[in-house]
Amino acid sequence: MTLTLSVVGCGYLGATHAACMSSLGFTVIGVDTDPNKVAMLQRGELPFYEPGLDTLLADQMKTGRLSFTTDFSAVKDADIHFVCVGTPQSKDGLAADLTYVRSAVAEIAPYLKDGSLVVGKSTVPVGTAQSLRDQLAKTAPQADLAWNPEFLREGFAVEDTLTPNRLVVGVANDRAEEILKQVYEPIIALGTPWIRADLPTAELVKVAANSFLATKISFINAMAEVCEAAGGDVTVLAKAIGYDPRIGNKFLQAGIGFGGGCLPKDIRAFMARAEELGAKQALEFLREIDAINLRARHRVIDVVRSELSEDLTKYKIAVLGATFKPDSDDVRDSPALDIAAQLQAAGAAVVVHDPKGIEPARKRFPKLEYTEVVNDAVKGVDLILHLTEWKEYRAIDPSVISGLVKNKIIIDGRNMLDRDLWRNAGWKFHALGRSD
């Protein structure tokens, strides 16, 4: 049997799963109701940046197997539909809002034909997919509904998708089980685990690993703190709990904490739905997880005003990164820029320099001042900020550099940059969590 897909809503998320099912040689049809994105796919063009996700969308467009529309109607030949819509948290609370995804339940719904599958893949809160498949046993009793969380990492989200390091499903029985293993029949080949769970389980799945890894840097970040105090080094500390195989040495790089469109809003959502359910004390703990990493921001600031002055209004500062996290353009969220806007609401004239975020940066801060060329984001500065770890900025020159600056001042905000380096090149380099 050769299976039709759709992918509804065709974000980050929507785009990747959509052009990578195709490359799996699936008939896949994407809907969105953003008719400028879609216009954009259909030429097999990226609305935001995603190493390798270009070109696999260029070659999957030409092949005739992918499409994308704003015509809902077009899924009605689909078997199996994945929803990829965006859960962003309340305007008014820590709540996921999840209007896109029961909007988008609702818009397939009158398309969906006998024996159908609904793929869940957007992040809600525990709970949801039931609520939806009870919906849909009103609205289009001859489909089902599964939930099958993603775990892209932005910058490798072609290779998490094609060659992830688990399926999770969600399922309410076998039939359900046994579709999707015909949808990723290839990559169960390569020995991917297969994690069959309940509906809710598969839910809480996402936000309890991103809880989890969201603890981890803030807990970093907050042995960082304990190191400037006790002049220490948090670099050699996390090393050395690393190599506890317990622990693990991924995410133990201690900075400005994390960011962007996932881990912060899903640790609030899940605190607000552990309240819901009862299970508020269970949690409470993230909020000092969230606390620890708003907190690495403002120590930023206060490094700054410590190499400089209370009073920021006649120093100008150059920011290296923009975007939340290196080979994206993400902004949402973003450590980086937050801090770039914070220094230029306290007085500083700030230039922003990133290889892919300026101008969804400039859409966030429109008055930050933006340059695409390093040599003139730190030409006559007071202090250089490094916050996002792209490769560009660690193959920076110091001494090349420091003809250009007002006052050789850098502070490493990602523990990524040579320190011998910069301090041989006559630099003051500051970085958190590390003595001078």
Second form
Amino acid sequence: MTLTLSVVGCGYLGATHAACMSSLGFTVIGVDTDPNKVAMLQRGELPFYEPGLDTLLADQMKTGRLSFTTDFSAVKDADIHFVCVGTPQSKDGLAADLTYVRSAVAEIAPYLKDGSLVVGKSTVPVGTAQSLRDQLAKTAPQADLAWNPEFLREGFAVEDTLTPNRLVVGVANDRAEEILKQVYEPIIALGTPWIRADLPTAELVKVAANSFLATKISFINAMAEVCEAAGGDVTVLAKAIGYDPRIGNKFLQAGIGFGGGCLPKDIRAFMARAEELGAKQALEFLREIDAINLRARHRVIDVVRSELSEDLTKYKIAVLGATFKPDSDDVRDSPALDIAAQLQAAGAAVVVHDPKGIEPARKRFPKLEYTEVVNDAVKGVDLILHLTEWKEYRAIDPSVISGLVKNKIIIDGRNMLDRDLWRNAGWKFHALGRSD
Ligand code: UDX
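Alright, leaving the form predicted on its own aside, put up the form predicted together with ligand UDX.
Let us now look at the entire complex, which starts with that chain.
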């Protein structure tokens, strides 16, 4: 039997999942409440930047298997419904806002056919899946619900969806697992580990993984603070500890810390949920992880002040990078943009450059100055901040831009630039966690 899938919520996760599932040969109906997003997707255009997904989407639209609509009743033909809506941090606290997940399930409930399976992919507080399953038992008893967390990284979304390092399914019975095995059969055939869990464990796997990644980053940023105090070099330290396979060399890049739509809000929501469950103490360390992360942003501003002056009102600063990471146009909780805005609030004139994120950044901080040309950004500045590790910034020739700036001072907030290259060109070069 050829399965028809629906994907509810066509943001980052949903649009990627819909296009990837279509590429596996399924008929896929994407539903979203935002008519502009749907219109773009239906034209085969991606509403955000993600390498490789633009061409995949355009190709899949041509097959006729993939379509997008704002009409929830379109899901009536689908056998499996993937819920991919956002779970942002709530406005009044640390917890996740579940409005969209709950309303997505409520919206599709009237159209669920006999034996269909609703599969949650959104990152949710543990216990949500069971409560949604209970809700469905009342409103659509003919359908079942499973949870299948997604681990995709921005910049690698297609790769992480089609060749993930594991598939995790939270199910309440064998039938739900069998259905999900049918969907993922081509991916399982690649040898991808398959992990069957109960609903709460599947939900927890996602937040545990993101908490671990956040902890690794904050750990190395804590070491950076100690290195600065003790006269050490965190990049050498990270390299040295990374050779121990129990530690590993990934996610030990010290700098201005993590941002984006996932890690910051996921660790906060996890803490809030643990407290509700009476397990607050178990996750107290995440509060420190969050604090170390936010402190990294202040530390870079401290270096700026020590280089220029406590009073920044007379200074012009170029910020290279606005997105939370390279190969993305996502500026959600971006440390780079946060630092740019804080410097401006402190009175500095700030010019921001980014290869892909200027428009989203402008929406968030309309008063910052933006430019699409690096040479324009650095013209006449007293200091350059390198805050997102785009490849093009590593290709900048310091001797070429020397004649453009007022002062040859650069701070590498990502520990990615070639320090010797800059120093040999006569620049004062600082990096977080490197006292030299
Ligand atoms: C993350 C998880 O990696 C992914 O598995 C999950 O599904 C969603 O959340 P993503 O938000 O795309 O993915 O970003 P990630 O690559 O994890 O980077 C997060 C942030 O940490 C970025 O701001 C990045 O610059 C920063 N980072 C990462 C560091 O500061 N140092 C590192 O060593 C690694």
